[in-house]
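Given as structure tokens, the chain that follows is alone and in the form predicted alone.
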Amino acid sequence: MPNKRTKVRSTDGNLSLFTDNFMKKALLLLASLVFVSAATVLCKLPKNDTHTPLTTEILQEKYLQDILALQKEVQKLQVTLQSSTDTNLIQQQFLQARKAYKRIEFLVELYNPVLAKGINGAAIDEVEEDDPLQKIVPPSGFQVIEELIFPTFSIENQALALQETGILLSTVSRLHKTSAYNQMTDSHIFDALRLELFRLVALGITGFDMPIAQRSMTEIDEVLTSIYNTVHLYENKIADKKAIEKFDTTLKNAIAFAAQNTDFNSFDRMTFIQQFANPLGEQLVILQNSAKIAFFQEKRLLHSQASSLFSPQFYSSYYFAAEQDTNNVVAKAELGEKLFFEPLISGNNSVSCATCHQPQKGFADGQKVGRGIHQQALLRNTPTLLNVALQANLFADSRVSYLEDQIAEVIANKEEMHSSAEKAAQKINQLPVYQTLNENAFGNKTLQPRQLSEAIAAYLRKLTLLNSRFDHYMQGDHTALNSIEIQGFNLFMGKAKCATCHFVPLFNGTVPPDFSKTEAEILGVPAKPTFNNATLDKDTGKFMSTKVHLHQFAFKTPTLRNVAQTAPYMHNGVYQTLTEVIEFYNKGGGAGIGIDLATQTLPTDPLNLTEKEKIALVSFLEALDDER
């Protein structure tokens, strides 16, 4: 039985419900077959004798409906564990299932998220870091039924089954009775169709939500489905019926050509995203605005107007900012670029931000790790500022939440520029040349401390480019990328499994849709790059600054953007190439080169990856460096 802690895993995949070619048959007769008209759905539901239903209300009565139709499949998932042990039959009904729950996602994630990670959350225990007992919370739903019935089914299995399956028809059944009370507004439908797109190509096609299984493709047509019968309560309000026409072809040619290839290896993920899923969300966003209704008002990481995932200007640089203050933000930036490269700033005056965030270097220093105000050896490697803005905590420990804050805090550090940020603000505020700059920025020549680190972060947070070969060809440059770059994203995507926790199209491990929280992984890093008989590297990571149990030598998901300028890599540098860097993916990482780690949380099983495979990999991989 896998890991019970591992987050992602992969299996052979070998078996199967149905031949290939019943299957492709099958899926492309539902194919034809799901798209249920505005109209049929609205004559299964109760009429109301008092006034016209408005649309909410009636996709109110229906999710109710579509709760009570998945907790009916749940229930014959326990019942099939109770009459039999027959792998297909159980694989079967569990597959059954999911489908169920991936009919209403849209709408469970956006009203009951707390639910929705208990129905479909990663199987790996959690702890909360403010909880003095550190009590570890297991995980539920349908990712741990999943390890106990995949790949194959076990008789010694089946108690723990069923007792996962009750705990999933009790967190359905609680589904149903919170669900009654929902009030939805249109404006909220529409972010959260778009979200479930944005969730389907982030997580769903990754096969992040179905990791051992791998029959992610199968449920493609589920949540289009969803979201096409969905649109269509709307039909009366949008004006532009050819903006409806072409959804209705767009959504039905995607759904036509997942059927086609429901292989999760094979699967071209670069097509169907490029065809069908950008152009979908261009087309939410015009029947939206055909419909007039207004956009979700939210402060969030993506903007609720954003037809994709890769539209970079619908990124806010400030949303993780300690105060939204975007007020003299160029004024700002500029002081905090003259701050980035003073040296005054540390404890002797002899080394600056850019000592070890070199711009030529992609604003990481190329050492292994890191070198202090005495050129002493740091703990860790430096990471790339760029794009430093775009996750929810900082340094690789995560144990920092806000730029401002890590600034202040490598200040201050003995080990790195052994001063303060009053004791800067003092030497800064001693030189004319900063006069104008802080009187620009803040009002005042006298710059304050906390200024300073604002205004440095002001200047990090404009070094948020997402303007590589790989952005240029999700916005419709198809000459930004060559066919080998192609394939290294489709396995970035997909058999190498690297999407499933360097999350598109920000590559880090800040997870998408509602881009709220950075995650971070225990990968049972080596000290020396060696691929036998390795010897774990002493860092603890995580544990460092939470001291919880389960945060040992857990470290955070670092961006992958710009990677090919920031060698060595790994927390500690232990790797020099990305050549090397995926060896230790493909081989299970550290549980692949001898690294004994009972909660490793990246798969343990090797990826299998060929030469050629490795080299298309490490082809994308250098895409992603940002145009400056």
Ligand code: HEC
Second form
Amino acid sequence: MPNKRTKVRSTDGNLSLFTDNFMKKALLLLASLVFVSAATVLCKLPKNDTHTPLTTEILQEKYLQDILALQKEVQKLQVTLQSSTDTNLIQQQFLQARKAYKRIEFLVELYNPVLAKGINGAAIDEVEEDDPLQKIVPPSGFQVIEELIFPTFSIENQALALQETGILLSTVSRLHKTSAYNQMTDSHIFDALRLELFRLVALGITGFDMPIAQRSMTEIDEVLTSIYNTVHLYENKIADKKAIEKFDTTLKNAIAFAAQNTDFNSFDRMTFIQQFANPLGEQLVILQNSAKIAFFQEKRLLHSQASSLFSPQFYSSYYFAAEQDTNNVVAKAELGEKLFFEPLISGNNSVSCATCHQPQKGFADGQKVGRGIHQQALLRNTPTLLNVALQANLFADSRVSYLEDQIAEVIANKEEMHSSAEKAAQKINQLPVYQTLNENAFGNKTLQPRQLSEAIAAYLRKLTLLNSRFDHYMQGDHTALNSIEIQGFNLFMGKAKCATCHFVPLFNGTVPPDFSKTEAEILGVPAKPTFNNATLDKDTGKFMSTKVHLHQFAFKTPTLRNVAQTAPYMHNGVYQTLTEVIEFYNKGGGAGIGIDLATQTLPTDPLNLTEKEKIALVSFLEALDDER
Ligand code: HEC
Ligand code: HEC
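Right, the form predicted alone is done, so what does the form predicted together with heme C (HEC) look like?
Expanding to the full complex; the earlier chain stays at the top.
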């Protein structure tokens, strides 16, 4: 397998994009927009130069022009805001500007992720965690403007909307300046195209990046057209012409599907993903192979060769590991499994990990909050450990980054195991039954304290399953889900907004498509399961570890895989059933049950789910049980 990371440049770039074939398709699909801009690019290229431009050079030129086009659209928005108070005019121009961004999103995310955030990041205040002054970084970009002009524009927001549009304009100018020297490679381009497709599935059609306007469906064609145009710049390098035709057909059909289904709530996400997005991902892999463009190897949670988000074999359970030594993981996990059930690692030899994380209860314990080493109530509910490795940080308050550190902490915790890795290792080393296991795992009969956590972590990483009925369905087994569960998935991804925090396909807060960070959110979880005049639970969550005020009452977004097995729910176990949890969300979280928390990050509007829809959502969650 090719494993060169960079500089996989094409050598025979030429002007084949002007073949009749291309023209026909481009005109058919795009009303010739690309053609015009490609033509401009070509005019700029030196005419009697012996150097034939590389495809990446053509793309780079086109990119710079498309940034200028975005700049123009944002300027128009500025002018519209200055000269009009007509909601419709303003919103239309806003959507035009967003579309111009969607055309280049894959490249902005690839080369300027920081500016991508400035242009289209969430409209939520942030604090740099290592800033001792806790300076609040206000959000900027489209989503901030969206809040000011949707659902209707009112004159009081004019000044602010203009100010924010000005900021956006300067971010776009900066993007233009910093993009002048991009060194594009074919490998990165093809990678970015697939990531853009994954972004569309996980963040686009869920409304994640346009939460209020509910017009996400109208951006699908922009994203797909951009993918189409870029692929066709490579047309003459792709030997497999049938594959191009197939790709064109799928893409055209996807655009047609989106054009006919523009309503946010009723958009059939399952059909879109299964019939169009997943096949397009596979076809992009085929086209890349056919063009002999290498896949670069980069350390990622989702392997760079994945053709879709729904290919479990491409998720690496070692991505977030402190120890990158993946030798002997099978033997390490075998040792770790035995240690997991070993009460000797606790101070008074009475508690093992499995006392609280019980395999038959989805690795939770079925109690409101955990019971400690003296049977006392712990602060929080015991979470599942299934798929635990797929997160950038651990514990409800996100206080630890690595499983290895987390394990050492639990063992040392006075409330939980009240021992230490050193003491635990000492006890283990006196037991003959462990000698062979230790030796197989680490080449030594005696275990170092650090190896104890490493072994248990290896076992926990083996609990990465991703093989629920949902996964089978996504891989093409159409009997795996029934129609109510599919309806539940569509609600989860759309009207109920669940997937804007519990991202597919991990259903936790690890953000696709780069899966490098895990989010925490403020919901306003109550102390008691009442839906009227509720009071906020006192646990301050992430604030306890960061001391950042903005993190008060923020909790890590947990996975919903295997959730049917792990009642009760939330960090404090306040809800006994999934139906209650859904009722909480349906009312708008804390804000809807009488908790006034200005920093709530969950949208406060009620979801207006019908009884049938609530049942469908629960059914879908129940289809997320992994096979063990
Ligand atoms: C006394 C009960 C108890 C014991 C024993 C226990 N845990 Fe836990 N575990 C908990 C509770 C409660 C939490 C949630 C704490 C929090 O979020 O602050 C937790 C959290 C975790 C997490 C974080 C999960 C996530 O998604 O953030 C991991 C991993 C974990 N435990 C592994 C272990 C291992 C490994 C052992 C044995 C070495 C162990 N636990 C022993 C109760 C226990
Ligand atoms: C704004 C982000 C956000 C949205 C939207 C959201 N969740 Fe959550 N969800 C969270 C967070 C954060 C938690 C953890 C809260 C806690 O521990 O107090 C959570 C917890 C849960 C739990 C409990 C899990 C457990 O193991 O205790 C369930 C079930 C759940 N969510 C389902 C849903 C469903 C269904 C939807 C859509 C109706 C949804 N969520 C929408 C962020 C979100």
